[in-house]
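The chain below stands alone and is given as structure tokens, in the form predicted on its own.
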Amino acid sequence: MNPNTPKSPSFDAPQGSSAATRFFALVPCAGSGARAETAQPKQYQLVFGVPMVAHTLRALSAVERLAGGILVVAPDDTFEWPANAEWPDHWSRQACGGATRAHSVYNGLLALRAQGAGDTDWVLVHDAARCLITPEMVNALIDACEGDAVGGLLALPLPDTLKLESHGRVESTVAREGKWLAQTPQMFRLGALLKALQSQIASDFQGVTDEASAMEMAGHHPLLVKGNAMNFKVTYRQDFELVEAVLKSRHTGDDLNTQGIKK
């Protein structure tokens, strides 16, 4: 299926108890990734034969507990989804991306709601450029957060010495104890996250660097769930070489064909 003309899935209310909740994925994909210095938006850069974001969607769509998901792209996005990167079932491509990540996520939440997702359903927001995510990492986040009143995010305790800079020189060394590197997915109830982001519209989402920061501004304290160092965000050109090496180590022989990747 070519997501340039997708048929948006309808997320009907779950069967049985009205209290049943579901899990949805939302992948903001409207940025340009200028620091990667690629000829096209970095999410569409070929990695191991397919666009990087295709690896991200493949991993998320393999999480059985996810009822579906959306890829939020820019309104003027004309990228043609290649035939060798299978489009996942129960996913749609929504051309409602904004000028910032926060704006894209906000619009994506509205799109999910329009398709039938409820305010009590969980939404897992994941970076398109964290293409080494695995179903196991996602399931660990769901296991940790589904009974939590707020929700949470994958993150790693800061491993390195942290320096405070001033005019290109070290101003001081900052204690790393208690400091974590935020990753994604970040998992919150649709209604709560939408409300948190909505309260920041007037400031043009100033200071909202991720979904957890929006929830913090609303007075919540998201749960930190230990992630994995492999779940890094591709940011610079050299990151692509590492990603490709990891993916090659994960897939060999016939497994490449079952993953929809051409050898």
Contents of the next structure:
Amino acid sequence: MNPNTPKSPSFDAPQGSSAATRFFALVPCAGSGARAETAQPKQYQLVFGVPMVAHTLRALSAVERLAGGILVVAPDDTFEWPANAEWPDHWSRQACGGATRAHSVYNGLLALRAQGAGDTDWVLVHDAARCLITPEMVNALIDACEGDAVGGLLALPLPDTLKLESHGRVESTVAREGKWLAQTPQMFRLGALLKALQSQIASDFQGVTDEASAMEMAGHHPLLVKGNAMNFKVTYRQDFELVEAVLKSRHTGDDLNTQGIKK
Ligand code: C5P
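With the form predicted on its own in hand, show me what the form predicted together with cytidine-5'-monophosphate looks like.
Below is the whole assembly, all chains and molecules, this chain first.
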């Protein structure tokens, strides 16, 4: 299927099936990525011949437990999905992105529900810009969280010393013990995450910088699941060099070329 065609997959539970919970991916892809200083939004920057986000989707679609997913793009997004980048089965592209990542995720959850996902299904929200995610990392999160009452997120204990700044100088050193860097995917039940985000609409999602923060505001304590430093978010121009070096190290010469990654 091509995302440029309008038909979206239906996630209605099959008739007569037991109410087994399912897992869906939601990839917010509606940011402008200004800090990367690329000509087009960073998620569409070519990496080995295909847009960066195609690498992200390729990894997620290799996770067998994911029943499908949606890519949330900006309403005015005109990016044409290139023919050499594989579009995964059971994924749709929804032009319902909003002003902030939280708006995009909230709108995406509504779209996912409209396609038939249920409130008890799990949703794994993953940044388009974390293109070095692997199926193993996603499976580790699912394994750790699927039996949990709340859900959780991939994260890393803070490796460096943390400084508090005041006017360009160090004000103080913050103890790093117990501090983690949040990554994605972040995995919560669709209904609970929607409710947590809904309660922050009045404040225009102020302080909601990831899904876990919305869940925290709703009184929950998401599980921290140790992630991998490779799962960094491409933010600055130089991050692309790192991405290419890592991809090169993961793939042999014959399946990685300037026409994208072959199956
Ligand atoms: O800007 P930043 O890299 O922190 O964004 C994280 C993710 O959220 C990216 O994949 C970006 O495309 C997405 N995003 C979004 N809608 C926004 C802002 C960011 O979907 N309004």
